[in-house]
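One chain comes next, on its own, written as structure tokens: the form predicted alone.
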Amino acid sequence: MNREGTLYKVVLLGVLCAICGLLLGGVNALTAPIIAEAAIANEKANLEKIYPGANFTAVDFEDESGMIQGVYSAEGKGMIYKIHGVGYASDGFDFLLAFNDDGTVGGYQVLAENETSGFGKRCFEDEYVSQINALTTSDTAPLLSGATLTSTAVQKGFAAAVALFNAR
């Protein structure tokens, strides 16, 4: 086979490609595994910001809403609601929301959020935080002035949480 020819170069390009691809199908199995453990550690330590020490447990759910990203079982405790909303920012926030087994709001924890600050921010201080860990699953969420896109998302992420908790 000539070096210089296009199908030498064609051939030779298709071998590295499949090398390549299976070095990199190699590497993905191996750190898949690792990249795994190191999210669920993730989650979890976000989940013990609520309810510390507590034994935790993934729990099945269908959300209507698409708000709830997952659900949590605390055993003995409560229900933790990860919910994605979206504010003023385009790309939205991330929370935890928590019912004790009795209803009451057992924790308000924000993942990630880049909202306008003195704004949409607001939901995420410690006023309003108050506000929202005082409620119950037969309260609805307080609306901020101001920051009515952020705290409009976090009522119906709380109204979507307290559907789950009272079909459960």
Second form
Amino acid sequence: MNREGTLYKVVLLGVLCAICGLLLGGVNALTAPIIAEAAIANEKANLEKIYPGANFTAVDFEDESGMIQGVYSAEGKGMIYKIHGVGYASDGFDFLLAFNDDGTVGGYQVLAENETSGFGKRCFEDEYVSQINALTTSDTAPLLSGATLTSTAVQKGFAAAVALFNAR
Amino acid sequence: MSESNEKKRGFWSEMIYNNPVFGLYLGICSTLAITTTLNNALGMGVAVIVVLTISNIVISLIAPLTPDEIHIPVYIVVIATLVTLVGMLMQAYTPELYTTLGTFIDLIVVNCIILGRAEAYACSHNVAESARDGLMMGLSYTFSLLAMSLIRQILGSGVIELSNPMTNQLIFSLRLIPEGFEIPVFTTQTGAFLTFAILAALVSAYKLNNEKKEAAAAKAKADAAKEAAKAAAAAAAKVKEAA
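Structure of the form predicted together with its partner chain, please, following the form predicted alone?
All chains and molecules follow, beginning with the one already shown.
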């Protein structure tokens, strides 16, 4: 074939791209499961607190609220949502919220927070936690007077998780 | 500089003379950005060595087949593929390192060293020479990163430490400057530019000095040769006279 012809150049680039694409596809098939597992590894200790011994996989999601940080499915048990809310402290707080497959709340677990003791912090104490644990996906999370900002953030996060749970 | 000079100078001088960062001023962006810790420097260095060596090999193989008009796209496809492969492997096996190096792994694609060596060397040399060039360039890039990160980490945080990128376990950690006496500016970009400028000045001073010495040595040699020639001529004349 004529080296200077357009056809030669097109074929050369095409073949090269095809080889590179195949190579990338192969390595991706090899590394994708490891990467997915590593993504869960950081969260696994926390996820285990809600569904001990379950088989977790990270789930792709599209969240309109911007509060959902991660979605994990516990095989045969339910879904766990990692949620970031901003209450009184501007750094916000992180919590896990789980829904069992039947739509009841499977767990509510705070991961990191810096809310005011006696006010915002009440959103992560036993009384409020047991209220959340008694809910289902058709409810909205209750507000706490004196902890309005923090409980509003929890309520919004709860709604965002419900929206994703229903959209499954 | 001439090829013969390069050979005479040996491994370490080649590291300094052909140093892509301080000698040729290539790939400075990533150097400034990631040299905050020894771990980052080593990780980035190894990634660049792998990409540079393999890309030099591949490009020296396909260069004879490539028409001039499309050589840049061809080289970029090869380099981008290699970088993506290295990135995927790092994300899978050294996730912590991948997170800290972040975009700079992907940016190896546009690191001038890689395309620079492909253009300047690999496309016109054979496979073995190109592989050696890639390895040497990668090594000297890594040495530059190590020098920068050692200075910045020690002065900036007072601690020198290294951890296993696979498991993120600390291998060793040594405090050289007592707490409260570190100079945190060295962990910032300002510190990066300062360190870079000082090292580049040192390398340049060494080169100037060395070149003077080499020139002096060459002159002395030439003079000696001239003297010898003169002496020989004189001797020959004497012999002729005697005859």
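These numbers were taken from a predicted model, which means no experiment stands behind them. Positions refer to the first chain, counted from 1. Take the two forms, superpose them, and find the largest set of C-alpha atoms that agree within 1.5 Å; that set is the rigid core.
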Taking the rigid core as reference, does Ala112 move its C-alpha 2 Å or further between these two forms? no
